[in-house]
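One chain follows as structure tokens, the form predicted on its own.
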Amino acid sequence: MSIASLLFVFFQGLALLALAPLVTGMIRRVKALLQNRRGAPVCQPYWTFATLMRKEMTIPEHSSWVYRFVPFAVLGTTLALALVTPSIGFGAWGPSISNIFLFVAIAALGSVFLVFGGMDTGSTFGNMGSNREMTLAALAEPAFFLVLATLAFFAGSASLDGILAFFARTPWHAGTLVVAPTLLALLLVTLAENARYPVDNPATHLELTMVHEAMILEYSGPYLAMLEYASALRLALFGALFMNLLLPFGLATPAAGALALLVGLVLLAVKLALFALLVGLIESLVVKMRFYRMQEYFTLTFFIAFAGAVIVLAHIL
């Protein structure tokens, strides 16, 4: 890898790191405005993370080294995802690094470590959340794999960089419009993978409804800040991937120069703002579904993804 490509990768990662809390703050602000509330400032997540980093931690009495290792593992895998996900542009990674299967594996690894953290505390809520998280993951993965496989087949590349390069070089009506059902399925999977409505409620501490919050309920201080930051970063990188496929415009390459990088950064911020608006609208219009109806949600997602695959196959043939 050249020096330019390496700098390009780190610039993308830093951009996602800087914008991730802002995406969460914008979603909360959109929801507040739609509910006729003033809401917190969009920069509130930054202050929240800074406050958590200064607080003391309480460690569960019966926890093991797993409890302490989980925040580092979850944040580390999410940072790895941020580095391999093309957000500002494409062309930095080779096909083996930005491979869609590696992307899914890293995402699943972070989820598994989070499940271990919820179980290691010995809390009833933690074990309940871990159980629900694994059930939701088993339901979501088939649709997620089908979405990525459809995009890879349509683009003729099994890497995220190659897929994004294809859409960037293809007219919108001949690329993105053809895979519209697949992108809709990707949006539904994104909501599920990031514990958003209608799958989960990220703002609740009611034991009957929480999934993600149940697993991190026993964490506090810097450990909680790391887990919450990882959650915000994961949402931002999934949003960047979705918006770059939906609006594959203004994407830079490592050899494009500083001006192209700056334009790509500005456009990334605009796309993430649109994504935050979309998620805020969805969460304001759709209520959280009961846990035992999740199979209906994921069945619908899978069939939308399957319809997208059929459309792509018919288009190519």
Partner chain sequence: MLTGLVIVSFALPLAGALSSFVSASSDESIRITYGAYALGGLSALAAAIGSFVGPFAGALAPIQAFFFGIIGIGTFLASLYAIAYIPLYRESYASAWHASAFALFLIGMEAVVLSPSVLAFLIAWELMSISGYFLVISERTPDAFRAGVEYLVMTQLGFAAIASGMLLLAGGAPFATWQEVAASAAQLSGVARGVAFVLLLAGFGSKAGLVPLHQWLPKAHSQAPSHASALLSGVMLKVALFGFILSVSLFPGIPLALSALVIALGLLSAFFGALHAAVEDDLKRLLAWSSIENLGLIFSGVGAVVMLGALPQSPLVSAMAAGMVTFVILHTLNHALMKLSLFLSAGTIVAKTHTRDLDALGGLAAAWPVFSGVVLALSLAAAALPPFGTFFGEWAYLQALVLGLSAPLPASIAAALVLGIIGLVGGLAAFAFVKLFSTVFLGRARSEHAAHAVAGERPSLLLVVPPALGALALLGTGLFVLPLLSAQAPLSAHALFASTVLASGAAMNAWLVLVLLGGALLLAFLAARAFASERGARVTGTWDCGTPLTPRMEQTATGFAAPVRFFFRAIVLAEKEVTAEPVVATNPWIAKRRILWSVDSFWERYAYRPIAALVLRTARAMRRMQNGVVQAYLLFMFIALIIVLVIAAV
Contents of the next structure:
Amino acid sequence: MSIASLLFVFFQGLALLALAPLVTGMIRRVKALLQNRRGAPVCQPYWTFATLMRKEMTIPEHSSWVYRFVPFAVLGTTLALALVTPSIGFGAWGPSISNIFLFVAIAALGSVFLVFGGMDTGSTFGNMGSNREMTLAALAEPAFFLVLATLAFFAGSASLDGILAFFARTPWHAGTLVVAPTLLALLLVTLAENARYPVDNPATHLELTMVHEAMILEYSGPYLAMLEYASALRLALFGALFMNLLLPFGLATPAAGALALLVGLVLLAVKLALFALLVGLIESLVVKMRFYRMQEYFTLTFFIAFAGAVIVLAHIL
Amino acid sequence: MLTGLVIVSFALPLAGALSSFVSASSDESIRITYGAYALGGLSALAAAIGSFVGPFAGALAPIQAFFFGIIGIGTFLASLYAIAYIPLYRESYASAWHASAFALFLIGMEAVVLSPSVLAFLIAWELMSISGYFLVISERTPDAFRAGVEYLVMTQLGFAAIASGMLLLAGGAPFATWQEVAASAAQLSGVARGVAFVLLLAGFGSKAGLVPLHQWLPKAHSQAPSHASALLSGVMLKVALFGFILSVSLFPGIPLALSALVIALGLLSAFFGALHAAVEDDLKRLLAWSSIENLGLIFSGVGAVVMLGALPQSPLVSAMAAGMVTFVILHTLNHALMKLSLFLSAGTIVAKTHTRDLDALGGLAAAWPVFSGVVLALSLAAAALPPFGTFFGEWAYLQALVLGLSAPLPASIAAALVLGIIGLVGGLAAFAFVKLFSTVFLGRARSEHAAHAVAGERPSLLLVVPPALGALALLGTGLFVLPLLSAQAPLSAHALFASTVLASGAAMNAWLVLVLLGGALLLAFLAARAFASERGARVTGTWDCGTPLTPRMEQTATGFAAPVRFFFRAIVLAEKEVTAEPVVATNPWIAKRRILWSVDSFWERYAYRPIAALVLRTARAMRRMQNGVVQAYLLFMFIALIIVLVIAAV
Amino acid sequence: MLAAFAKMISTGSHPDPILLSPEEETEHVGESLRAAIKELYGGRALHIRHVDAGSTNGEEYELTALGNAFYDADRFGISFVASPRHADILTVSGPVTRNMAHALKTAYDQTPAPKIVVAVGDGAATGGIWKDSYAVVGPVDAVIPVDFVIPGDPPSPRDILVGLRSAILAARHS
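Can you swap the form predicted on its own for the form predicted together with its partner chain?
Full assembly next; the chain just shown is listed first.
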């Protein structure tokens, strides 16, 4: 790995790190505007993190070392994903690290640790959030695998970098348009993996309807900040991946100069803003589904992914 | 030299078993006996490694050496563990008979792998199976005997299938060597070969727990003492796999329909195994179901390799075959390590808490930090998550399927579907192991047994070291074994840090993954340290909304699996029965309520029981002929004779 | 779906002209509250965990109104959270009933420092009309230390905003 690639990776990771809370803030703002409110400033998540880092932590008495390890593991896996995800551009990583299945597996590793965090508190809310999260993760897996495999097959490369490189050099109508159903399935998987509507309600105060929130009820102060930041980052990087596939324009490479990098950064911000708008619109129009109807959602997702695969297979042959 | 090691690996278990007859129950004698087994295992491992590298390379065929090595690892870990484990159950396990059954079991497995001819194979197989029966019934409880009988029946049916399949191939010559069998198989008609293949698949499949011949496995593996379950699940299933691979190699060519059957049965087993593991609430049965899942995956991989071998060769086919072979080898090794270590860990948990019921455990992580860390690593490995070797095995499988998408149309659709199935199986397996770890170790102790264990002393070193070795080895399979399987790099020292490369640029390097994950974790630690406040932490109660929480309010394993039971209710067949018994006659709302729920087996309900009922009905109908009149019996014999003569004449 | 959008867009965010002046007033109060929050934590976020210790729900209606389109307390950085561990401020309403005394104590205990307790409404301040009832422990400060009291039965959302601001300023000075 050359120095240029290394710098590129860190720049890209830092950009995502810096923009992540903004995505969450923008989604909330979009929702507030559609409710005829002004809502919190888009920078509110940053202030929230700053406040949380200055607070004390209260640790539940029946928890073990696992509870204390979870925030680091969750943030660590999400940071790893942020370094791997091609957000500003592609071409920095070798095929090993950028592999699609490694991406899925690291994301799953983060979910698993979050579930451990919910289970270690001995609180019924955390437990319930945990088993729901784990069920959702298990049900989302088939569609996720199929979506990424379809993209990999279409692009002729099993790495995220390679897939983006293909879409960047192919005309939009011959690339993105062909995989439109697959991208729709990817959007549905993204909503599920990030605990958004209609799978989970990120703004709820009612414990019985929570999934993600329930698992972090017992975390406070810096630990809470780490977990909240990890979930904001995860949403941002899934969003960056989705938007880069949908609009594969202006992507930089390590070999390109500083100007291309800057253009990539600006475009990333624009894409993330569009993503926030999209998620905000979805969340204003769709209601959360009952948890025990989730198999319908995931069956639908899988069938869309499967239809996308069939279309791509038929298109190629 | 190599022969010497092999002889030692047979002789030491025998010597150990004999020594146990002198005085069985003293610590000293247990140490000598099982120490000898462990050394025997080491020498088997050394022999296996020696036949891959060094001056004696090639003494054993690679496949024999590979499985011999797995037996060696299993013997070593399980026997080492038994030294500390058996004294905890002195009354039931510390007998010379148990030690002998254990030794014969080891010898049987080793002999199966090394057997040069049909008869030797069958004798060794029987030795392994029968001594396995005595291991299953070691507890001598009614449950153990029932599980043992079921094991014995299935294993004998399986033996009959294997024996007839092999003899059919060998043209009825029991002393035929494998080359002779292969030569005679080439002479057979296609139908006879097909019959032999199905018989062998049924025989080895029943031993490996392939659906629908899997019912015995969760019962038998959970009833055996843990050091024996580890071998039954971690190693004996691999011997069954060895038998299947060996017999597949005897066929001159296998029709696509038959290899498709193997793939379908493998995937079906993987799905049922994972689903039942996800809803199971018995610690050791959960592990047994997971073995069914993993063996199913491996068999589907073997089926795919066989199928690809029969297709006309092209770059695509050979790249897919390379991926599948990588998966089969790596996952066989990984699953052996993982299941050995998990069953040994389960033994430690059961020995300390005296229960296998996940609903009654909990809260052990705070009391046993090191041991819980080991089981956490093993659970992540079992869920096929990086940086453990299991992930890299499944990665090879998935990558081969992605390649399969470029196959001609019906095959590519099949590959897409299989990808979905593997995703679901992987997700359910992860669910099962997250459930296992969190209900055993996290939260609070949910029963007196568990609370007692939390308050008691930590498990002794020897009960923790073997699973820890297994967890380390699972990290090592990705780091060291994966590069050895690289399609481009041949077996050589400098290839150690290279990536495994499948066609179309898909590469994987476990070292980079480890560095990435480790680096990111370090980054998280540093960031948290840099930004966190100095206010520190304070321990308080858990948020309870005003109603003090008790351990009974925590989610049990049963509760944890509720969504999966609901979503798959058509297959899991869970039944809940609520009975309410009024305490006060005047008020129906004050009642004692009992919830009984059970999970029924899909196959028992829709296959085993209908078949059993059919057999019973037929038997009842046949009983009318059994009227005790001698003339009638003579008449039957006469009729039968005439029919035989007629057939012979035609 | 399109109809919903049309409604969202055509409605706009123009409050009733009669209420224009209160809106400006709310805005004013909110801005000063926001400044106060910034001075307190250096951050600009205030998380509230509300504990109903036995109120008539009058205070809860008023607190809920803080989230509506008119008051829109979100824009000042105020949000309600689901766990006391996430909170900076505990708002407590109602006289503390015997059944809720334990819950209130644990909620207070689990709120990480720095924390502020605000008693909302007359019930929480003095016990109100339930004072000396057999079912009531007493006002909030009989159970946990209270930093500030917002009187009213119930106090209006504007009163609550003003009260929160005063509570933060008081906490800063102490």
